[in-house]
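The chain below stands alone and is given as structure tokens, in the form predicted alone.
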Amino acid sequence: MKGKIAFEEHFAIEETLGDSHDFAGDSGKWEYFSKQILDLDHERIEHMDKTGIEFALLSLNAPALQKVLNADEAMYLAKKANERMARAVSDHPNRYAALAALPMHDPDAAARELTRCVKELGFKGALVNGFQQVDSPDNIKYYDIPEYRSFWATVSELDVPFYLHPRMQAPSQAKNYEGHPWLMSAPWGFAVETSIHSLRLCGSGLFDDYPNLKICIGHLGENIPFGLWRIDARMRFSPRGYRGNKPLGEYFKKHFHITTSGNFNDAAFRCTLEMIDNDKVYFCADYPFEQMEDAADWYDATDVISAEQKHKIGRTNAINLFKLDLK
């Protein structure tokens, strides 16, 4: 399929690119890998025409900011990302578009960088990369916790998705790892982390605060939607603690965004289609921690969907959802 459009497509700044060592394979790939995501100008739009991706949203890689303890440095590392973005979308304005990078240290400094970022660089909305880590290793925000609410509400008047990207978990809160540390990451601890980040969004009563925020996560839905009934059927047992006013598959289904990012599977993606909207599914690669060859052949043979949905899960939704200028 021609014309498709991917929004989990990183980058890295040479202060970040060091972060995503660990995921890019053997050793006897980092050069190449490292070429790949810093390029915003050859390579990458090769790879877009080959595999009929007409259209990115940039995002910085993971966990980059997030990792930074220090505030003031965060920021800094943040504004040079998003100058970059910028530069690269003014360079190829029919080829990119960027979701900020935000710094969580201070909810009202990322809220001020990213209405700067869209109000002023014209950028669609903001990827972060799961927990904030405070002035020490082991000071781990969260974003349902009521500090962020003056966050939310910037998201909320601006009126942006907001993907929440994978990380691992904090050494010190995972002991359940030890031993296994292949576990941490993308195979399993990725999706454990970012569900979990999810959910406690959903049971926060965010949505009930907000009730227009849209949500993004990749891979499938981070293993959710193969356990949204059950979560349901027995959170009518036990909901100590939970603050929404609506079951919370209810607020799933409206507020999240789900895309095939990292995860080409036609099982798992049939599982999510009977689960989630189809307005709210959309094809993404996860370049370059995935090919964006694999993605495109995996989602232009599939037969789980019908032509028609292709076209709209691989492009029309997402030109809804970041309100793009393209027909």
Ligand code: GRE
Given for the second form:
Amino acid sequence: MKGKIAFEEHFAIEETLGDSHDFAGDSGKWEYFSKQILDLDHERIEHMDKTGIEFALLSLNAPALQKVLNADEAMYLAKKANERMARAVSDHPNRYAALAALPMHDPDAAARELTRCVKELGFKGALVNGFQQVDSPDNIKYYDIPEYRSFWATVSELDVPFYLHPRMQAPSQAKNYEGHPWLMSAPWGFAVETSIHSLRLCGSGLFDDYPNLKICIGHLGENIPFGLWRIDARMRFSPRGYRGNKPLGEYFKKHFHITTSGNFNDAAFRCTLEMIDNDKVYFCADYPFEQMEDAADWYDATDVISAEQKHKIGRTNAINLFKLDLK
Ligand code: GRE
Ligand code: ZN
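What would you give as the form predicted together with ligand GRE, now that the form predicted alone is on the page?
All chains and molecules follow, beginning with the one already shown.
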């Protein structure tokens, strides 16, 4: 399919490049991977041309700012990354838009940087890599807690999507992975981390306070679509501490937007499509952690959806979500 739009597509600045080292594969691949993730002008666009990805919304790699303990340092890096994306967008206006990188130590500073990115740089939303580590590695903040309501008020007012992207567990939460480091990151742990954060948002009353919030998650929903029925079924018996007015599934289905990033599998895709309104499902690749060819070859060939749905999920849904100036 030509004209696809993808929006979990990462780049790095020199200072955050090392964060991706462990995810690049064996050491022989690092040189090539680092070239791919730093590049915004050459090979990336060639891959887009080859795979029918007309347009990409760029975002910083993970965990980047979310693991920078010092707030001022994180803000310095955020601005550097955001300026780099702004330059790429202005160099390639027909190919790129951007999602702001945000340090989340201080909710009001994050809101100000998001506002600057949207209003002055024309960014289309934000992508944040899970919880924020603040001052020490185990002081971690999830964004459902009350101090972040002022940040969400700004997201709501700007009316832009917020992409909640995976990251690795904090040291104090890694005990249950001990002896099995392979289990921690992208194979499983990323989805555990991001699904818990997503469900915390749903259970916090956030969406009663801000009914227009739009949260994107990748990897076909970080396993939540598969578990959604059971969550509501069991919450009838154990709703302790749940602060939403409605069943959790209602919030998830209304506020969450699900992408195919890094999960190119018909069975999982079918499950997501059955659980989530097809207006809220989107094609994404997750370059360069995934190759655009793998994402696009699967998406273009899958017969799980009709040609009409393929066009919507591959393109028009993203135009609507991000209010892109594309037809
Ligand atoms: C991602 O961006 O989703 C990602 C990483 C690292 C490894 C795998 C992966 O940041 O999908
Ligand atoms: Zn990603």
